[in-house]
Amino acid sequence: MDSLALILAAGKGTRLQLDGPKVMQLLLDRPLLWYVFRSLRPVFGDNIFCVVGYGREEVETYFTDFYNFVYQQEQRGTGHAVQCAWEQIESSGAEFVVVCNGDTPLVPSSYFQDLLQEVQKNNLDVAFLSIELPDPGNYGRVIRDKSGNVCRIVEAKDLNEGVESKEVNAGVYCFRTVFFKKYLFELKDSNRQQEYYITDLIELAINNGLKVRAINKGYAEELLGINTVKELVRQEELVRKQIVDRFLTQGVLIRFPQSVAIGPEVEIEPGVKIQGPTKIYGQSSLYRGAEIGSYTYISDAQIWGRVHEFSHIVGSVIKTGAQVGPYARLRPGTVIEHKARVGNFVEVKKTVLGKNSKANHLTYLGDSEIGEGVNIGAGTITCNYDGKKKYKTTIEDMAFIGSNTALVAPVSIGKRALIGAGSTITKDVPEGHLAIARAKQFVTKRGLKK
């Protein structure tokens, strides 16, 4: 069908006291806006329009692949939204604008698409969802007359005494663009918020003999909005459990699953072992071999390898039979060959440790290449930056770093070098050669006094 949708995201979120745009607060990693996105893509491709307002700067920064951006300069409710949208709705063509909240991240891609499949196969003028629940409280309220048929929306704060509905609107229409251009600027800003409400339009479709339908879906947690901090906990635990679950049925072994978060974009192998409690965001995938200790953070990762417990790894690639951790940090740019071995309190970034190398203890290790079978002792560490330029080091196959070694960058240290422990090295070392560059340790009789 010939139709766009349109996402009301310009809202601070008062209710919710947290610091942003309400559409900005996360979901395990990822902002409610971008799972919302994620539902609409699928039905309506590039044929979606979002408003904002309030912090629009961060909104319009993050989603750097969307242009279709309105802006609610003064944001007067969810009616005055869509009324900002109409010179987009209108030139777009379509015959049909179904209309969400950017604060409901979880509504299935199949509901605007059955949506849209009720208001052509019924020829309704105007369909929205609702759902029952056991307590509404802030939700506004679908009334129906006696016969069932919908007669209005009441928000919440506008509720009177004695009208009794547990039936409560999920937020999300389906509206022909003819109604839009006959009845959208009727609207009337006559509540105790003087704002404009977008369910107003549904007691103007039927006090004007439209045809109007409220698609009930029970009790659908997935339809729920997100207005408090406790409803954005009890949305993203359900989330997080539904993507713990799928995992676990394609045979990903995950002990301790209800400490385990794993964020959307995540891909994972049959096979792999994880143990909770444990986080694993952004784009990372996990491939058949892969073993997770627990109270580890993975973000951006590819992983082959084995990941020892309370270990932090961001942006970077260990491949088969490579084992970080305990306690280690992988920084963005880090590759860990096969084999390789980077243990306790070690951290490494934008560096490549070759096959069967090793940093056992206590190291940095910043903008290096470091070749296979290359030994580094506890406590070295590359100086890299210089207060105003970062530098590369090099250390070649099976050279060997004694412990407590500074390489001040640019520095090249060839294959099979050897360089004694507790030595700042600030030249190049050639291949096959010794390097000591320390003072000579001197004794005397006199010790500590008594």
Ligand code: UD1
The other form holds:
Amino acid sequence: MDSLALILAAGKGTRLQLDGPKVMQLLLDRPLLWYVFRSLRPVFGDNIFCVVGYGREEVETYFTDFYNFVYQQEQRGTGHAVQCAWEQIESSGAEFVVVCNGDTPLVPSSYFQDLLQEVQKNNLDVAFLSIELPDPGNYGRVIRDKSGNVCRIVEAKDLNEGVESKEVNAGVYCFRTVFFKKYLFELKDSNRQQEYYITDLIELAINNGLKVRAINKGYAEELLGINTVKELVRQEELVRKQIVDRFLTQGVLIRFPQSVAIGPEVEIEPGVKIQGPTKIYGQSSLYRGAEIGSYTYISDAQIWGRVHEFSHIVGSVIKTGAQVGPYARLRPGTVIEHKARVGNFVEVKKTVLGKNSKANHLTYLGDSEIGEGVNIGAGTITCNYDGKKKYKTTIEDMAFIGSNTALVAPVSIGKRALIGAGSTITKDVPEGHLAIARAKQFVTKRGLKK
Ligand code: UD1
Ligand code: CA
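Can you give me the structure for the form predicted in complex with the ligand, which would complement the form predicted alone we have just seen?
Full assembly next; the chain just shown is listed first.
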């Protein structure tokens, strides 16, 4: 192994004001740290380590397939975080270590690659990325001498009068492992925050006659970190725009693109129509022919058909020619087959609605298997839960369920069976039979007087 990446993700993120560890806050629907892994993977493969501390359980639970967590019990600074990982770094045998902040999610893979190459090509000991900001705010300032060589990084909190720079540290570094071996534990916490700063390693390297370089990326928004909610929504907007623009370029029709959010793992074929404000998240795929109405929320769905306005679709499949909504809710495990129809105020969970079948109004279908050409009348409810267990409802091809029917599961309705409106069905109905289970109507002259 010649290089490895180390992510610093142990901080609480106090300035963010939100509950939970900072790196688990979401951009679109993925945690900040997910994005950092995404851009490191193509360059470092499995040679990635991640320092966690505050809220580590939450981080480790989300990234269950990742094993290289390093624990920093007390958050005593970014330099201390690296020290916590020293054992792993040394035993990996890597010659170079790229370190990055877990709160800077949008660094492109190529930046890591280029940084590594720069160090190798120029035989540097340390290099890091810098950016130019009109307002350098809380970033560490990059201080250069008269000939333009880097001297040190000064943290915003330790700035003294007369020292200022618009070039700041982006928090992406590459170190030679032998440099760490010699100097990592020489860091001091003699600063206003009494922390061990990774940034002090720059001055330490220079004072020891080593080759250090800052690679200035100019005004690179993708290198901005997230410390406040304002910075969080700013970076979210940046990645949202990137994704929407990419799909527009590929020929996906996205109307009112400024109000459409598409998650980083969503796939959409050219020719798909997205009609307005929408969120499409998770591992969703929209195929040619799909059309998504405004104000819908879609997550982990496979869609060939049409979703009308104000629908909520999670973990479901909508096949070609099928239509869903407006105001429909599809929950995980739902399959709406070819040309089937789910209308307004219908909730469907863990149910297959067969080809050409219809459930158009005010219905709940849960744990059901519904055949082809079935008509589910308005207000039909599958009573799938007895307070302890869930039971299955089966409705076979061409059956007709009258309005306001309660189907008390487990129950089966045979092919071409007909259920009278207002029935409470507790027993199976065989193929071709009619079932009515409701009180008989009773009419007398005892109405109100004029
Ligand atoms: C840091 C840099 C600053 C740079 C900026 C870029 C230091 C001292 N300062 O400042 O020069 O301009 O990033 O965004 O490094 N962390 C740990 N353990 C700790 C402390 C922090 O793992 O003990 C992690 C945090 O979770 C975070 C990252 O390190 O992901 C950076 O820490 P943060 O406190 O955000 O540093 P900044 O003040 O932004
Ligand atoms: Ca930060």
